[in-house]
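Next up: just one chain, as structure tokens, the form predicted on its own.
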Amino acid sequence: MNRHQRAAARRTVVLMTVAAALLLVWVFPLIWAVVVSLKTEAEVLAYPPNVFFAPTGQNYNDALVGGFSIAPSLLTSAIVSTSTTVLTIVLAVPAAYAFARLRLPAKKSLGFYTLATQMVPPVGLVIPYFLILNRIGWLDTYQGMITVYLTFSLPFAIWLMVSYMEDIPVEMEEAAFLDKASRLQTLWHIIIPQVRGGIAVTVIFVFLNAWNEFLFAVQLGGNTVRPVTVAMYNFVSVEQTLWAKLAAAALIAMLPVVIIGIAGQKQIVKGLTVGAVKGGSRR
């Protein structure tokens, strides 16, 4: 190899290290969780630490059929985060268009509003929600807890959808008004295929947090909504943290997520550069 070629394999050889050493910093919690999950308790408290030992799946066992199985809120959780996204999708993507296309009056301070609601901290709201939802009987209801999501994941979602209906030529939309089609077929027959990997992107997005979603979980969700999240903490008590049996379910419930990630990987990839690509086409 010339001097130029052995420069450049040096640097690859760098930024490959770099790139492990990152991804081995990223990827530890998530390889110390598995291997405390296959641990008995008293191997997980056993100083110093247990190099070699006799995996076991009792703790998956305990987590989805045990005394504290999370099983239920696992559905409680998938019925919580789905309705939440389909109703986020169905109700951001047209109001999104309106922001992007429409000469709305008071166009601006709409706009303005719907982004100052993510800048209220969510923790200054549990009281009124929670005063709001005992009020109308909504207290630990699904409708209830729904609502509330929504209230945090459709602002976040009209933004995001903006950014994508406004990369959009207006050409397209002229073209099929030309053709007779209303302001709605253009949306969906038009816009919308445009838009899938923007409408990914925001579908993964809302239900990841909608799933992850813990502090309005905990204060107005109770007995018959009581999401994963909430119930990982059956685990945690005064006397004793069982950190085997809640590292087994924290897993079993972080896989959905990754699920649903792997399966929206292409679109989301789309999603995600779309808007750069068009970007940088305008300058």
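From a predicted model like this one, the values you see are computed outputs, not experimental measurements. Whichever C-alpha set is largest while still superposing within 1.5 Å between the two forms counts as the rigid core. Numbering follows the first chain given and starts at 1. First, how it differs from the form predicted together with the partner chain.
Here Val258 counts as shifted, since its C-alpha moves by at least 2 Å between the two forms after the core is aligned. The Cα shift for Val27 between the two forms, taken after rigid core superposition, is 2 angstroms or larger.
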Given for the second form:
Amino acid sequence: MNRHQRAAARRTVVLMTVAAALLLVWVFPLIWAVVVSLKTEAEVLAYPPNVFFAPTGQNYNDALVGGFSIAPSLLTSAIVSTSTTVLTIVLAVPAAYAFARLRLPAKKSLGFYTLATQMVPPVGLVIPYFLILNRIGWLDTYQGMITVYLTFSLPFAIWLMVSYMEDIPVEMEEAAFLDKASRLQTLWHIIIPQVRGGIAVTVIFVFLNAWNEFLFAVQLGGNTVRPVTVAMYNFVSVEQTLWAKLAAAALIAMLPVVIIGIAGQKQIVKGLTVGAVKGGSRR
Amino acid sequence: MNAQAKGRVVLKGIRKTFGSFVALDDIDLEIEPEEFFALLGPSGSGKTTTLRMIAGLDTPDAGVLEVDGVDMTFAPPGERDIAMVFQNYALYPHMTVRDNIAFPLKMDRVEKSRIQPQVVQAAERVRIEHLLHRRPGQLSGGQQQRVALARAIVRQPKLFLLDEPLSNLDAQLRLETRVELKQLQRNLNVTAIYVTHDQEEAMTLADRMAVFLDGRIMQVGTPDEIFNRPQTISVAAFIGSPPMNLLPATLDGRSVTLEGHSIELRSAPPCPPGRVTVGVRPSHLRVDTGGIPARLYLTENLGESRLLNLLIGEKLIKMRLTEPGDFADGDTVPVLFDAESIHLFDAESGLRIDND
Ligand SMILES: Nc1ncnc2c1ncn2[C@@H]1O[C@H](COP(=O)(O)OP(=O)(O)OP(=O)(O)O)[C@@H](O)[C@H]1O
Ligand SMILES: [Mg+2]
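Now show the form predicted together with the partner chain, given that the preceding structure was the form predicted on its own.
Zooming out: every chain and molecule, the one shown earlier first.
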């Protein structure tokens, strides 16, 4: 081994160690949750903790079909997240197309609005939204929750899609126009197929955000609309906290996130970098 | 072809500004049916802008565009029955070659059963029938260019617009494709408007051409007319490679005085004595003992010929020499201006002084 190879090897070792340490910090809560979810409630509280125990699937059973079943909430979350995602895409694609192609005076302010929505502390918005929904009778309704989610997801989705659409040469559309395609046909046949990757990224981000959302869900929802992030708290009460069932419920609720994360890994990385690479060109 | 040939394009007083910048100023053009018409000019002279106006991708600030006698100035592109080949081809990357070529037919609501035969026929015309299953990303530049051509001809449009279609090809392929393009246009009997900044391309392809400069049309004519009778100094200075030598001189009756040497014309031009500009093509100059002495400054060897850079007084001129001759840099060479082959321009207006 010469000097350079040794240096490279050393670098790899250091890199791996640091990465492993960071990874451990991230996955530790997950490991803890998995372990706890397989114990009985009594074992969870045992001190010192039992390293060896007989794993049980009872908590999963309870979380899904027991008295505090989160199954209805999973359905609610699915409805809210899917509706938010579908509506976001249906509205954001044509909107992003307009922003990418038309010379609009509002083009600059879109960027600002997007950033603003990401920067305002959500807590500051909860009360106004609560009052508004209360006034129009939309508290604890699907339309209320989805509308509130749309106010966050739409600017973000449009902003993300615009950067994909701006990459398509204008000539391609002009060629389509000359070939007698209408605006909508051009959007459908020429633009959308070329930004499928961008749509996938947007779908993933919007769905995950909606699925994971807690603050607005807990304030603006209720007995009718109780997403799984809120429902998990059924296992936490004044008298006791059912840690094992809570962990099981949390892991079940995480499942869609993990699946989407693995399936869309490539797209997510791309989505995270597209803003970084292209961000300079837009205000 | 048929008695009522289609594809007559008329532009009247077209003007286009971008902000305060005048991209096109008072453009008048008449393009005949089935003509191969070239728009030639240096970069930024407004050729593409004119083409886009004809295609309907841009609208003029003033003026009228008529196609076959119908006012089309503000008609949307899709209603113009025009096909265009873009400089970067603008192929649809997510579709196969087959779908690319079929797209105009699909949008035109051609019956499904009739689409495929037409696609194959168009592909055969440009010899890409073996590439139909590929995507544009899997093709070479030349093949992409053919796909763009096939997509343009498949619909049999009234007008065929081409914006520097050969500029992305290498020199060899460009020469080959040039010939094929001309043949294609002849076989299709369609009006073609062809934008290029390559004068050789315009000269070889076009039936007629318009020379653009700074958003104006300087001259319209056949390639021969434009090469042999440039109407202004600016056209003279643009056409030819290298272009004409242009030298200040004075005219008095039949005699032109150039750097102290006089040339006798066959007849007196119909204009008063005064300052003129003499134009002469490098290939029309000869070495002759009776010529004006010039100092050889630099020799460029072009293979088939040599280009002598000569100084007459302070003025640099170029002479193309096809015959052998031993000249060393620094030599004095006598250069003969043939009275038959010189062009005269008014020094003030820059307009050609006709003398025949
Ligand atoms: N959308 C636009 N906005 C502002 N200026 C423009 C626009 N399009 C063209 N121009 C300007 O108009 C002039 C003519 O442009 P045009 O594209 O017609 O030139 P061209 O003759 O095709 O040149 P080239 O050979 O380089 O393609 C140029 O100076 C160009 O900068
Ligand atoms: Mg151009």
